[in-house]
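A single chain comes next, written as structure tokens; it is the form predicted on its own.
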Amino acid sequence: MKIGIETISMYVPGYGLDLRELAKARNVDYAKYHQGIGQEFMSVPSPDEDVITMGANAALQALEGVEREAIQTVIFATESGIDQSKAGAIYIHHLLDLPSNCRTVEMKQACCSSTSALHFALATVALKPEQKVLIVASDEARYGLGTAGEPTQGAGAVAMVISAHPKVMEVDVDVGYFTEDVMDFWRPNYLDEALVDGKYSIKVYLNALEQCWNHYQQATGAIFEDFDHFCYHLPFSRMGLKAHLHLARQEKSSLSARELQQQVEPSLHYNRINGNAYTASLYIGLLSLLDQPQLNLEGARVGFFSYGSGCMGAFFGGTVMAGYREGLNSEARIALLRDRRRLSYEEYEEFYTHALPENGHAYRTRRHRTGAFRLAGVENHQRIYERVPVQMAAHSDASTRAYAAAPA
């Protein structure tokens, strides 16, 4: 029986912030982002918009021709949680109006736990065939005003329904693991931004891929030449190049350093313009791949890994299915990403310091540009989540400055 991703979408704020204005305004050389670790604009979240309204977004483009009676489980991954105990997943039921026979969790581990999702959802299908799992990955990356990692943020969300009747990929089961307590990233409960050892989390990530690789081959007997293509975690796109050189040389590969990112560079093109969406991060490179028009990936073979800060690590791999095509929405997609308008500086920082209010009290925010579904406001210490009407939508505005995101 194959298992897989029968569809798959993402979604990105209306809005982001070209590299050039940050480096104007931090007063340093543009090639820093862009040559130094390959970022070009950020995708920049309004002050109506957070995880659930991306996650819910891109769940509504992958629902598109699904059956939702099949959809028993719904897990949502993310590292920017809004309630401690409340699960993400239960207000994205709700908002795309799923059956109630459903379970709803959410799932943690840094940037991998869209990864352990996957990996769930495989196994839950195995055991029931007729259900199919929603799979909702989304996060905004926050490193503060002024960091080292300022550059690399971004935002969106990528949703999987995941079946015995993939048209996308068949994933494979066998992965390769590795679990070590390590302080290369983290967020304590009393900060909204990420603390980072930048040059410290580059070197644990090397190593856990070293190390998941090895247990891979070891469970499956694998070599490096059984891929076509690599898809990365990727904190930043120069991270996608440097991870596979390093992989290509443990494994002494005997291909030319050209074959060996034109393995990897296809999977880059979407985060270079996005930035770091977290645990949406590799499945964003995965659509990167799939909608590069020059190529033609029926019955390619691509590894995956997954990297998680803390940190937990996993390699797998999938073979893309005849006629995959079908199951992205390639153009609303290229759209999406095309259409958002460009923030100057100023509107950047005030989206930034935008916060909800920590009394609980009664509070609506301002209508920004966003998807089918906006952050409304808060009252009682709830969030409210309101539906958009079509005319509203954000990327229905042509009048406004946008991005070209054609794919590479």
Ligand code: CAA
Second form
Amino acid sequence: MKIGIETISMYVPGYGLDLRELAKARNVDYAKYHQGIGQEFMSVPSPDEDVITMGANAALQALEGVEREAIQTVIFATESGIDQSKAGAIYIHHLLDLPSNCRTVEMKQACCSSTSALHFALATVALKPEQKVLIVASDEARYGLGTAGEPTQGAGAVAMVISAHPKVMEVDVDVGYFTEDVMDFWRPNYLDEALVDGKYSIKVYLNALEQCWNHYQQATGAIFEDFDHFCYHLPFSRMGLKAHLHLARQEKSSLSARELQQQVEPSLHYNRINGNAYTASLYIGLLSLLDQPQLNLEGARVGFFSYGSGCMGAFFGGTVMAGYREGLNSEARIALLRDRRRLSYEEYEEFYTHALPENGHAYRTRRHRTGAFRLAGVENHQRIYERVPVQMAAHSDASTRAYAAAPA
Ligand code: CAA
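Could you present the same protein in the form predicted together with acetoacetyl-coenzyme A (CAA), rather than the form predicted on its own shown above?
Below is the entire complex, every chain and molecule, led by the chain shown above.
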């Protein structure tokens, strides 16, 4: 039985900041952002977007053509959770009118809980092949104004339906794991922004990659040359290239620098123009690879390295299915990224510093460009979400179309 990704989709906010603007405001040479860390643009959520609205908008697209009754598990993966108790999966389950006989849960381990969600989903489907699992990974990467991490910020969500009818990718069950208690990046409950030891985090990431690969090799006997393409967790796009060259050196690969670059470059493009989206980042990289019009990936073997600070890593493989392009909806994704409105630096700061009241008083958010769902405000310490009328959902044609077709 083949198990894997039946559908996959992505959502990003309707606004972004060109890093040229940020470089000017921070008096930094733009080449440091553009070449040094490989970033050009970052998505910025408006005050009426959060991880729930981004996740629900992504999931709406992933559920197009999928029979909802088969979804008996929804896993929400995030490190930007909105509640210490209630799972974000329940809000998304409600917004999407999913069947009530359903298990809903939220998972956390920095950027790699989405990958654990994927492997838990594979196990669920292996036991119950008639069931499907909806995974929603959604995050907003925040480091603080003027910090070294600021140019790597971003936001977005990926949703995947995992089933015994994979149309996009069959995912292997073998995984190489590594866990080590380190403080490279963390966010205490009382902070809105992550704390990070940047240079150390890169070292720890690369060590986790080595350890995961070694464990994966012991378990499977696989070699570097077994893979045609690689997708890495992308805190910023140059990290993917750094990681790939590191692994290639360790494995004494005979490929040229150009060939190595071609194995990883297609997965970097969306990150470069979106920024980090933590749990969603690796899978946005996969979509970036799959959307490349010049590559025929049918049957291609893809190696994945998922990294979550703190830290845990996982290395695993997958095989792209024949006919994977059908249902990928690449045009909608390309339009979504292209049509984001450019913020001025002042507007970015205004969005960034906007905070919901913490006193429980009723508060309405101003309407901005969103997909089919938005955060309407807060009342009695409860976030209020609403569906956006079709004609007003300016951002994301795909969500709008899907909403128009969804039950009211
Ligand atoms: N022109 C071209 N390149 C330039 C340049 C210029 N004018 N100035 C600097 N550079 C290059 C540097 O040489 C360097 O390249 P190398 O890494 O190849 O040496 C690169 O630009 C970055 O320069 P610095 O190291 O001086 O940059 P920095 O001190 O400002 O920090 C960072 C960079 C550590 C990545 C920082 O952005 C940060 O802390 N980011 C957040 C943490 C992070 O992303 N960690 C990654 C691993 S952890 C993880 O993956 C989990 C997660 O999602 C967070």
